[in-house]
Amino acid sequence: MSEIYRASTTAPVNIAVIKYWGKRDPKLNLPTNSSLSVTLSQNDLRTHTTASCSPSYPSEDTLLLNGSPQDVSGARTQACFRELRALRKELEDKDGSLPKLSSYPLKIVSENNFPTAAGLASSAAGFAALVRAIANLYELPASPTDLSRIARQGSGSACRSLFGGYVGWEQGTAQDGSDSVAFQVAPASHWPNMRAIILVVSAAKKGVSSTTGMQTTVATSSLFSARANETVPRRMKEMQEAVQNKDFESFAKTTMVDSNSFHATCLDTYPPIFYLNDVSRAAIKVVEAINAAAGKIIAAYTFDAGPNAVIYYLEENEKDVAGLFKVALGEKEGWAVQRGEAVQANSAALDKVQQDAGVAVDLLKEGVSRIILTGVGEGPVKTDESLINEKGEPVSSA
């Protein structure tokens, strides 16, 4: 039997605090503005991917995601495969003793531990894991920055999931996209007490995909140009300074105004794009009430292209943020299985907030299906846990 080559990795979700929206080159996934994100802990949100190749495999490349076969014929996936194979072939051409892995069909098995296509950055973690796993399989000497250029072609924000901590994505100016890569602003260890609570409002697939939404916004929004050319460059500087200085109030305010700006351009699109719903807006109201009760900004909301609220806070304020949500939301999936036992319910804080946002609290309780407690985390991690056995058959890690 022919040898089966395998390599596995896990990769994280990242949630942007300065949003990427709009493409100057849809084919290469080149953005119209730079962006910045927080990489979340893989203990809570991750994609686990095994890449495998063998001369004994059928001739077609295959991908199995959460047990379901996926179409890999699309231009984005093919671009990643093509670039990684080219890098492997360079190694093979230089060293004739290396096995010709670049010529073998790929078999990839991937699992998410969170809902796919529900506004939880599943494509970012997915393509980051795909690229990192194949790079490990091919034993490429490429750096995370080099790989971010490839992952970007699969999913724009995937380039940021090649790094841990606080990560920027440079817009770049080169037509070929060679300078549109991710870079680490600061490692997770620089500001390790950053936390996030994700309120999962809907696990359903979103109505307007990010790709379609971006194209429509670029074509029709009158607000878009000012955001891309003036607002975001200024906020990128502000956010990098906030991270470097561990200034949560600046981090939080910039996070919230940029989320608002992003969704304003979506509303300004024709026809308008509604990623937020009443439950999302209730989350905004509750965060505003939390900050008002604290007398300073201790919580920051942000929303990607979906209704789920991601609320950042510092560990020392967990009782006043997550503790309040624990009382407000009641028994929801997620508290018991994660760090819920460590979160102290804060009824006193809720009493203050309900005076300011009572209806919003009720809406949240009805509309949030589950919560995810997490924090800042590391980039992709190589693992020995394979989703493909020594016979080349898929196996589940569950």
Contents of the next structure:
Number of protein chains: 2
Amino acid sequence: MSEIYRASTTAPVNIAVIKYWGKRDPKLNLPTNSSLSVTLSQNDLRTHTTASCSPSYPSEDTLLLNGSPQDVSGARTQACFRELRALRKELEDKDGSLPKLSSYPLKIVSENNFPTAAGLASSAAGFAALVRAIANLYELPASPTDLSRIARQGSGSACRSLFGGYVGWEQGTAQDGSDSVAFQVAPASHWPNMRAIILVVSAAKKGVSSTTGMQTTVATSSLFSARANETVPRRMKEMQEAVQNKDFESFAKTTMVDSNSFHATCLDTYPPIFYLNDVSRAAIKVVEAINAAAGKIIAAYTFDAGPNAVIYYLEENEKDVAGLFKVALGEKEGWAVQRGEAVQANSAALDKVQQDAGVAVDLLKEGVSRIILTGVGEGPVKTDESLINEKGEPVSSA
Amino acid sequence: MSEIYRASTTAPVNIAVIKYWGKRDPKLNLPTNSSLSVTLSQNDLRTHTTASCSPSYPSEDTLLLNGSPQDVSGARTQACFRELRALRKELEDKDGSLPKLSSYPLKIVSENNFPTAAGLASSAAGFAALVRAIANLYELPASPTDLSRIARQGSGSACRSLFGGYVGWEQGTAQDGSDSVAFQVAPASHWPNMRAIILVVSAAKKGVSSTTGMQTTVATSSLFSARANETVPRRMKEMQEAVQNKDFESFAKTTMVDSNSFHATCLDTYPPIFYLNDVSRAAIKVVEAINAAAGKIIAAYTFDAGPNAVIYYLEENEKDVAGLFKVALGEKEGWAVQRGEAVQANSAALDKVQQDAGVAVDLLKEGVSRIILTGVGEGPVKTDESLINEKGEPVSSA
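Can you swap the form predicted alone for the form predicted in complex with another copy of the chain?
Every component of the complex follows; first up is the chain already shown.
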């Protein structure tokens, strides 16, 4: 029997605080503006991927995600496979003793530790893990920056999941996308007390896909170019400074206004795109009330292309942010984990916001289906835990 | 007994299709961009105002609106009174035989033919009627343009209610606001078949006032200047052409994108301002489905600073627009009037949009409290029906 080559990694989810929206080159996933995100802890949210290859595998590349076969014939997945194989081929050409892995079919098995039903964009973690796992399999000397260039072609925001901590994605100017890569603004250890609570909103149905949506925005929004060309460049600087200085108020303010700006350009699209619903608006209202009660900004909301609220706060304010939601939302899936049990329910905090945001609290309680507690975390981590056994068969983790 | 002088007028509501949002001079109500509206028929929505003065009246100016005394000490009402008195004084100074009305206290009585509960911005009709009635009382030779300059100081959009039909408000450039006046783009007779259905949404509570809201937008939205300086000037031209050419598709498209643009800058405000709620979004969705079913644009939504949808359409498409809402919304206050009874319920039209917008139809049915059917109409009309009797006492119209 031919040898089975295997390598595994985990990769994190990231949630942007300066949003990526709009492609200047849809094929290469080159963005119209730079963006910046916080990489979230893989204890709470991660994709675990094993990449494997063997001359004995059936000739088609395959990908199994959470037990379901995925279509890998799409241009994006193909671009990642092609680029990684080309890098492996270079190594093989230089050193004839290396096994010709680039010519073997790939078998990839991937699992998320969070339910798809959570409605979290898992493509960032997914493509980051896929690229990192194949790079490990091929023993490429590629840096996270190099890999970010490849992962970007799978899913734009995936490039930011190649790094931990606070991560930028430089839009770049080169036509071939060579300078459109991720970079680490600061490692998680620089500002380790950043926390996030995700309020998962029960959405009636999936809205407009982000790929379609962002290109409609580019084509039709009259306000979009002001965002891409003026607003975001300024905010990228402000945000990097805020992270360097660990200035939460500045970080939070910029996070909130940038989320609003992004959703404003969605609304300015024709036909308009709405990702925020009344429950999302209620989350904004409650965050505003939390900050008003604190007399300063201790919580920041941000929303991706969906109604779920991600609320950033610092560990030292957990009682006034997560503690409030623990009382306000009552029993929800997500509290019964270690991090959730550690949160102290804080009725006094809820009392303070009731007058300002009583209706909003009721709406949230009704509209939020589960919560996820997490915080800033590390980039992809190599693991020996393989999702493919020695015989080349998928096995389940856990 | 001293003589009682009286004059009465009615004035219309207008709903903008290019929105006014942002003041460059809050005191003079000078806008940051031009705007354009459709004056709505006074059969359906109007303010009826009688202005009266007499040396025998108590020395304070008074205003009774729908039977309730109003505060007239505010700078805006005072500006209108002052400007109108000054014009009267000029006449009196030129012709010594004229009674000195400018020196007499004013007593004004005003009534709306629509419930305040409808949540319609009534200040436009209110100030237009107030200014027109006093101008009539003073027998001023002032043109609607002159009066629009005065009414604007009461409430910005009131200037557009001095004209019927399709009305622009030129932002002007003069510091004193002398060139910030309304003008008629076309009379109602030019394009008389323009109809509107207003879906009144039961709002939990009143949001941010438009005066506060628009100045926060000017101060904090990074996208606002692109709207005011680039987007609106272009759309003002497009809209005037659409009206001149009676080109409904162009009129409708521009109406919808401008409403979206306005609400986008509200969302881009910090803290964000939301006037649209899930019911408003449902109205947008249903209009999109109506247009998709028709294969062309036959309906256009627009939203002022609140959740109510105003949907413009042409009389010839009444069956496919109002007829659909008659079936979709079921029994609602507003159908049991002459115009409402004339609308043919159209189940076939509803069937066509059910697949695209079934959830939205349900949300609308639940969230819309009443409807108002109306259409393009005339400007202020002088009337002999007085709300003040010969003795200077308020009487009800009825």
